[in-house]
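The chain that follows stands alone, in the form predicted alone, written as structure tokens.
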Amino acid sequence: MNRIVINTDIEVGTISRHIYGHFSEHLGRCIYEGYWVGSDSAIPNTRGIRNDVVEALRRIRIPNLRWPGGCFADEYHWRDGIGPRASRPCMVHTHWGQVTENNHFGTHEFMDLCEQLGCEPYICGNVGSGSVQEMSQWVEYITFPGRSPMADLRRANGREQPWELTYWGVGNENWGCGGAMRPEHYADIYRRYAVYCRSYGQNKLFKVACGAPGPNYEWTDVLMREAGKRMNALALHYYCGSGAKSRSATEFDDEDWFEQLKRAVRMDELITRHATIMDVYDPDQKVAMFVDEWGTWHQVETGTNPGFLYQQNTLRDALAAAVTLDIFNKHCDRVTMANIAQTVNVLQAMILTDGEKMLLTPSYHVFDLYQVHHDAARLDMHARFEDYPFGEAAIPAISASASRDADRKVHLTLSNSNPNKGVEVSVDLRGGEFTAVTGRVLTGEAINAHNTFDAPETIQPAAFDGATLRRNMLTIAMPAKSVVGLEIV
């Protein structure tokens, strides 16, 4: 009943590596204690940035990092984060916990982090409480190669050469925490600010407009009509929340599991409908869709600051990530970047830290399994999957992506959302000759299985021997609640 046909000689687009991007906001312990410990810390670091986090993210080839927010972006004034750290002014972090931000991690530290990670920076500028001049000067400070007031200020702060910077967000969630604007007003504001976000020298900015919250299709219609010709991308936000009854990250039942994945599946509908509106104004698809905030959102862990959004990460989150990434891959013609929230210690994090301790979450391991799709050719795939029913509702039990890399290797990733039933999937590989298959599987004994600092390797990929290849027919015996990655040669 579960059948896939893959035409391995037919390419239907390229899966941008930027779909596997990340988002790190000045929120809770994401920046401070997550990345930044300071150069005098006993935790091994390079210029204040902790080495173990950098090494872990490099292993999954993090392609880009969005910063400084989030809601924080529209109250962040970049000049407070440059110059000698001891003299940088503090600020009150009004959105997340009302704690004091010392601004020790600013532009230079972020660009250093990106260089250490080997990823592209994606900076979100302040529209909500900032001025056009402030945003324009930040772009100049970072990217202008010649002599100018901002470039000279950069040099005075220790950076002679400009940085390379492509992705620039003009505001964040301006329908909400970024100013509570109507779409018509933000469209005009965007047009004005975008004019002064200039491309200097050889550096060309890719300008990203604030997109809709979930199913707000009117926002997309107005922005595309009024400002579509002046943007390079429109950024959608969607969080699939938590379960049906319990919002706990680790204490939930089968109903919560199903509801979480049902909400994750909704991403397909949202992208399809927003893309349909974009196609009306942009039939040549010159404007990309970014989904630069997405992920699960549970209650904070007991005893932690509710404004810090620190949550555990279970096998349920891993399945939600796999399902969502498959949807992005499917829509790679329009979706060219996505950023899971948030990389360290916040929401659906890749990494959790506790002092010198660090662990990798189940969601990290999904990004590890799926990195084979980075900049790979998406292959023509047709599938029929059984349902995973619960009560009167149902979602597809299986989700999958197929691609071919630069070395001509075919990769197939699949997830089985049913927590109680293993499934068999038959795959007809057409358009080539294949002789071998290898793979890894991510699963666990319980639906709420997760890694802790006392047991950091409870959930991690293992060798998978459930795939059999005979004459281009591949049979896969998938365990319940699992994610599988296969390489076929």
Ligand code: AHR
Second form
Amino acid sequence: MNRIVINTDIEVGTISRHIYGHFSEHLGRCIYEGYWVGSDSAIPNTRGIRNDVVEALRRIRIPNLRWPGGCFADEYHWRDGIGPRASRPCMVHTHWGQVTENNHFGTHEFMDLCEQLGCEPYICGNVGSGSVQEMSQWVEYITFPGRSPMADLRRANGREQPWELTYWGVGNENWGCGGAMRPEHYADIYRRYAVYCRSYGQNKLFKVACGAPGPNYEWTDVLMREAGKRMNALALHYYCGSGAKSRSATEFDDEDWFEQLKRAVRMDELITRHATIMDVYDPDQKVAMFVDEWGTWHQVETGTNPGFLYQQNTLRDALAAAVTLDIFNKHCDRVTMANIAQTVNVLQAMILTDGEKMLLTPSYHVFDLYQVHHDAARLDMHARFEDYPFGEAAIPAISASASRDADRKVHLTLSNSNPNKGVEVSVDLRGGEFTAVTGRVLTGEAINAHNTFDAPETIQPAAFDGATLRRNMLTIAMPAKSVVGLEIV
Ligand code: AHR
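Any chance you could show the form predicted in complex with the ligand after that form predicted alone?
Below: every chain and molecule of the assembly, starting with the one above.
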């Protein structure tokens, strides 16, 4: 019943490593405490950035980091975040918690963080409350190599060489927190701002326009019609929310589990429909689709600031991540970047911190299992999967991706969303000779299995012995509620 055929000699695109990208906003304890502890902290750090978090993200080869927001981006004035920290002005973070932002983490600190992570920076500029000049000067400050007012200011602040910066967002959620604009208005505004975001010297900016919220297809239609020729990417946002009855990250039942996964699966429909509209205006697929905010969104943990979006992360979140990453892989012709929200201590985080303690979430482990797909060739795969039914509704029980890496190893990742039923999957590997399979599995006893600071390794990948290979036929015994990563040679 669950059968996959893979033509291992037929490549159907490249899975950009940027699909495995991240998003970190000045929100709650993501930047402050999550990354930034200051150089006089007792927590081991490099120039104020905590080493344990950097090391963990390097292990999953974080390819890019989007910053400073989110809604914060459209109220952020970058000149407040440069120069000696003690004299940087503070501001009220009006959107998330109305807390005071001291601007100790600014452009230099962010670029240093990206250098420490070994990832590409993706900066989102302020359209909602910032001027064209302000945005234009930020690009000049970061990337202009010669003498200029902004480049000289950068030098005065200790950075002689310009930074390399490719990804540049022209506003965030400008249909909402970024200015409550109509698509026609934002399309014109985008055109104006984008003109003044220059590519200086060898640096080539890749300009990203604000895309639709979930199923707002009109937004995509108007943006592509009015500004499609002036953008490199259009960035969709979709959060798959929480359960059916309970919004708790950790206390939920089978119905909540199913609802969460059903909402995650919806990403496929959203990408398909937005991409179809893009195809009308851009048949040669010159404009990429980014999904630069996605993930689960639960109630905050009891006793924490509701504006800080601090949530736990269970096996359910891991399954939602796996299903979504498979959808991005499938659409890798159009989707060339995605950024899960929000890396550390906010929403569907990879990492949670508590003072000097740090833990890796189940979602982190999915990014670990899936890193084999970074820049790999997507293989031609055809599949038939049984349903995972609940009441009147059903979603596919299995989701999968197959790719071949630069060393010609074939990788197959699979997830079984059904929390109550293990399933067998047979895979017909064509177009090559395969003799060995090894794998890892992520699963747990309970649907809400998660890691805590007292038990940080409750859920983590383990060696998988449920796959057997005989004459190019692979049989996989997928446990209930599991994610499996296989290497086939
Ligand atoms: O990620 C949290 C928020 O979700 C961001 O600030 C905003 O862009 C989106 O609505």
